[in-house]
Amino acid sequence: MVFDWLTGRGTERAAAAPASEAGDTEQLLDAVIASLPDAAIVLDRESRVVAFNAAARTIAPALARGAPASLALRVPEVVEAVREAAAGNEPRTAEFAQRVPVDRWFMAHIRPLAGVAPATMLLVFHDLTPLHRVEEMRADFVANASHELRTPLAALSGFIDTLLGSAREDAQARARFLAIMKTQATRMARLIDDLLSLSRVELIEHMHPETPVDLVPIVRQVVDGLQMLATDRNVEIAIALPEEPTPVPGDRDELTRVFENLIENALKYGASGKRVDITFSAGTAAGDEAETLVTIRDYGPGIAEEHIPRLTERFYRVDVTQSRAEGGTGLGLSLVKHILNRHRGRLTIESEAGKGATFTVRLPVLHSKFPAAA
């Protein structure tokens, strides 16, 4: 039986296949097996190894034609299911992890060939990785944000009992624990807007917004925002202007949230520096595109090396404790690294422990004829 590989079918032949033909056949199977994306091999009635394409070999670095495909493999449940295929000429299915660099995971498609002399059976390897870690980070997601929503519900729940109990008739009481609920009620509030506002731009973190829009008023407008915040704190803020429009392609509301999150952050946990500098810069991307650069730098206790990478995950805080107590939900750089996402621009922080922390914008010039938009 020779198997054609235009018509999909086997054929019979009188006589043996000449060895030209047989070379042939070989080279095309190789070709063939190379060419999947997914890592394949192919083995013969004896499960010996017939051909591999180079994916296999990151899954099993010992494999070698005319071997059992079992010493290379050494995964108990393929093992299985190869010898399952073979015995009763049916597809089989199994998944398995290896832990070893890195933990990955894999879906085995074993099926049987008909008449692909000597191949008799095909293994294809499903890399089902990324899989698992999006499943691993929804449920952190949801693991994380289900905490930080019930611990403001729990003291809200425990006051209003109180105030229907021993507390009813104590107006100082009630007094200081409203006050309480009020603040943990706006946590509760801010934490959902922080959820939703990143839903909804990773939902549209693809479509880059292209209107534009002027930084230098953005900027302007935080700041005349915060500065209240600033002198509850004792901060002063110092910012260096362009006299110029600084224009970019973006979404005015989005960028306002941006820059909003940074110098807030600066304000608060930067505080004891006494000082926060705003400047404006121009800068070089990869690939020589412009870039309008706008740091923020703060003079307090800075951040350890070992936090930074993580510093844009969601709900991760260098201090737990502090980030509460100022009311932080732990979303707000994770929403700042999607929404530059979104624009085509980057977040870089630079920091030392006891020496300040300095977070920079940078997002691409805008490319128009037409003037930003205030």
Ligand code: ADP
The other form holds:
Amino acid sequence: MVFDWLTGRGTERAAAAPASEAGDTEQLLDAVIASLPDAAIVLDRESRVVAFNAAARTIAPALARGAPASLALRVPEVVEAVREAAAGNEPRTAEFAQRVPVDRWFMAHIRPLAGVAPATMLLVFHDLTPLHRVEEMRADFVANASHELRTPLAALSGFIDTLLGSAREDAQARARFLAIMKTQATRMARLIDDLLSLSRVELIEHMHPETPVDLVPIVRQVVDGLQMLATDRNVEIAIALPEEPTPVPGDRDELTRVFENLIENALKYGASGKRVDITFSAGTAAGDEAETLVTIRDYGPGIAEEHIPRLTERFYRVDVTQSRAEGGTGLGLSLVKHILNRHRGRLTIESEAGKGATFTVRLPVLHSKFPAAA
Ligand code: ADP
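And the form predicted together with the named molecule, for comparison with the form predicted on its own?
Let's see the whole complex now, leading with the same chain.
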């Protein structure tokens, strides 16, 4: 038997295969079905199950050789498509969802098989679940981003109307409203900036930076830049920088964004603790790879345990009102996570409500000799 699994067409070697050859065909069928990455079922002329693989069992636990497909499958769309494919002797597809035990989506490809009796129909189930999840995430993301942009935009439009109407001749009100409008416009600009940074980093996430950069001047510069905010919030930044350069393979601008976000968050959300500690240390990742750790610890209200795993999701905030009041976009930690992924690093977050929060950046150390700290 010469058989093309893609077209479903086969060429019969002999009109009626001898018994041993029929046995070979069955074995071949089983081997091919078992090796397919997708769930697959083969039916005979009467739409009874001839062969199936382990993946098919996860879709149809009642599958058994010799069982009618309609009983084993219990998916009306697929049963109907099999009937149509058999009647017209042509391929069919059917999309369906399974809700139990978890939501999964599949595309069933149904192809008549010529000349491999007793097999007459091949069903291959392509798992669409990852695609659906990405699509859901995309839709959620667009909805969230639009909502976040619409809020300051609505405020801006409202104030424009007021300035054109009742406050037209009121110089004092005009000055106050213009200041609020500036804040809202800045918020929109920051949001767009964060969205663009996030999409840029996601696009190149698989390209790992290789240029050596020294973390020490990066952290020092970020702290210098945030000193005004610290003074404003009455927070002391205690920073213990190593004497030696601490090189990592990295992108200077992206790593600057990482520390800006984390230190700014500590100053904003942990201000009540009055102190932020920044320390460097050495550690090891799984697989014994040496890591450089930079820890940012604040003594503020901390973060309740249930929020911690979700903090790096886009737009996730423990307290939306507080984040907005602080000019936050809810994208900072997501950006940090993606930048660290691109650097083969990671972020760990430890906190107990009421006891401050510790954010640790872990980056692989540079293996080669450090030629020139950028
Ligand atoms: P945002 O723009 O809101 O600051 P982030 O992604 O940077 O967005 O942070 C997400 C949320 O995590 C914040 O809104 C805040 O609720 C919480 N958070 C971040 N850092 C801290 C911290 N040091 N202490 C307490 N909560 C924090």
